[in-house]
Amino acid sequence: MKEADYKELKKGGMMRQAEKGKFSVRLRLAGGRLTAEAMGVVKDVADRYGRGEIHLTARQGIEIPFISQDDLFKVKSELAAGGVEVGVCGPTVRTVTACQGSKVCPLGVLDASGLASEVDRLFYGKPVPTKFKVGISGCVNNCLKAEENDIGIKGGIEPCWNRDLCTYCGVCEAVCPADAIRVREEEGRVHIDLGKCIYCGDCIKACPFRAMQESRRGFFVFAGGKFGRFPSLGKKMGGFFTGDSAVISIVRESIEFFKSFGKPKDRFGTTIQRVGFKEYEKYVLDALKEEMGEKAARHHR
């Protein structure tokens, strides 16, 4: 087989192993979710064509190793017949990772799993200068490490204070992990520093009089993170965003920015560093404003 043929197979999620003639077949998953029925299909293929084992990847994916070269397309066909798609590799939008989100986790703010499925449906496998990864954490506990992704989403709750219900007991100030709340009974006010607030919602849960309330549920965006040989954390965009459609728009515009300004083998963070974070942010926000309107697009602190 020619080197060019290996590269084509790799793009289609079939990667050659160290052992000659053997390949590892990557599957398409979104948010690490797989039905029990699909697991049965994967098991059958691994038993029949591999060595009866699978590999769980670092990004919530599954690969079936030890597939012979001659069986690759039979494996792909049998997986497809069972409703399981083979994944991608190379310079494409990769597997979208996500926590279980608000439909499963009691701490969840965003339906991270549902968002991952939608981002996957719209963008998975799209060509970009090099690999592009999206990770979605449903709350500020950040189990999916938003800052490590090319685009990371982190859910949060913005608190607000109701003067009429407040007894100035000080519980909100005591539980705040970010030292963002000051109770001033003598002045008749409670000050929330949204610049320091991490949007965890602990003050809302702890308030015995419901004086600390939920203003908005939404998310923060981190751009340009990566691991590998030269790891770096993504930088947070200004503003607190709301709405599932905003997640989709921000991912879409980030991909367009990457396609417009990225060079071959550039990671997204490298492209942002070269062009400038402010320019990237303006590119995304201008498109968002045009699509959703100024008020809906961005909420400044």
Second form
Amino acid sequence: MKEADYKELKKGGMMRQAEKGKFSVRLRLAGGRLTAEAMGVVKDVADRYGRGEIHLTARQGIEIPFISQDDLFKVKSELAAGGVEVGVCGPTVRTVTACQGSKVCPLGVLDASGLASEVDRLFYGKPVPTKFKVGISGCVNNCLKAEENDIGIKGGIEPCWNRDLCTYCGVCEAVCPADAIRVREEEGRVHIDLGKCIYCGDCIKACPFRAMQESRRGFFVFAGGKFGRFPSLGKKMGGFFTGDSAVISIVRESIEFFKSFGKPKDRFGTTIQRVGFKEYEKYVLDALKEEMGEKAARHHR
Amino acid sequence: MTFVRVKMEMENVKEGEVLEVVLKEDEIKNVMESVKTEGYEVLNVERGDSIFRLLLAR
Ligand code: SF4
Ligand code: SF4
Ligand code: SF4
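Cool, the form predicted alone is there; where's the form predicted together with the partner chain?
Now the complete complex, all chains and molecules, led by this one.
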């Protein structure tokens, strides 16, 4: 088999193993979620064509190793018949990772898992200059490590204070992990420094008199993060965004930006660095504004 | 842990009675969240030197 053929197979999620003639077959999953029924199909294929084992990848994926080259297409069609798609590798939009999010986790703000499925449905496998990874954490506890992705999304809750209900007890100030609250009874106010606030919502949960309230639920965006040989964390975009459709728009515009300005071999972060973070932000936010009107613009602070 | 003790004490509090709880600052978060989940009434919260003094009723 020629190198070019191996490359083609790899793009289609069938990766050559160290052992000659054997391949590891990657599956298409979003947010590490698959039905028990699909699991049965995977088991069956691993038993009959592999060595009865599967590998759970670093990014919530599944690979079936030890598939013989001659069986690759049979495996692919058997998986497909059971409703399981083979994944992608190479310069494409990769597996979208996500925590279980608000549908399962009591702390969840975003339906991370649902959003991952939607991002996967719209963008998975799309060609880009180099691999492009999206990861979604349902809240600021950030179990899915938003900052290590090309685009990372992290849910959050913005607090606001209601003077009429406040007794200036100081609980919110004591529980805030970011030292963002100052209770000033003598001035008749409680000040929240939203620049310091991490949008955890702890002050809302702890306030004994419901004076700390939820202003908005939404998310932060981190761009240009990666791991690999030279790890670096994604940088936070200005603004707190709301609405699931904004997640989709931001991912879409980021991919468009990468396609327009990325050079071959660039990771997304490299492209952003060369063009400038401000320019990247503007590119995405202008599109968002056009799509959602000035409401989106107000979210930019 | 602290909340478990608060909850046990609250079992003995009768209608019309009040339980006073003194907490260290780092205990207030968990206790207050649980107090709210449990549905106890918070009559008063007073902040002292690195402590909180709560008055709770059922
Ligand atoms: S990031 Fe938040 S919502 Fe997601 S699993 Fe962790 S705690 Fe739950
Ligand atoms: S915890 Fe609530 S009542 Fe107490 S100072 Fe903060 S906002 Fe006011
Ligand atoms: S949401 Fe969290 S970080 Fe922000 S003010 Fe409240 S407790 Fe502090």
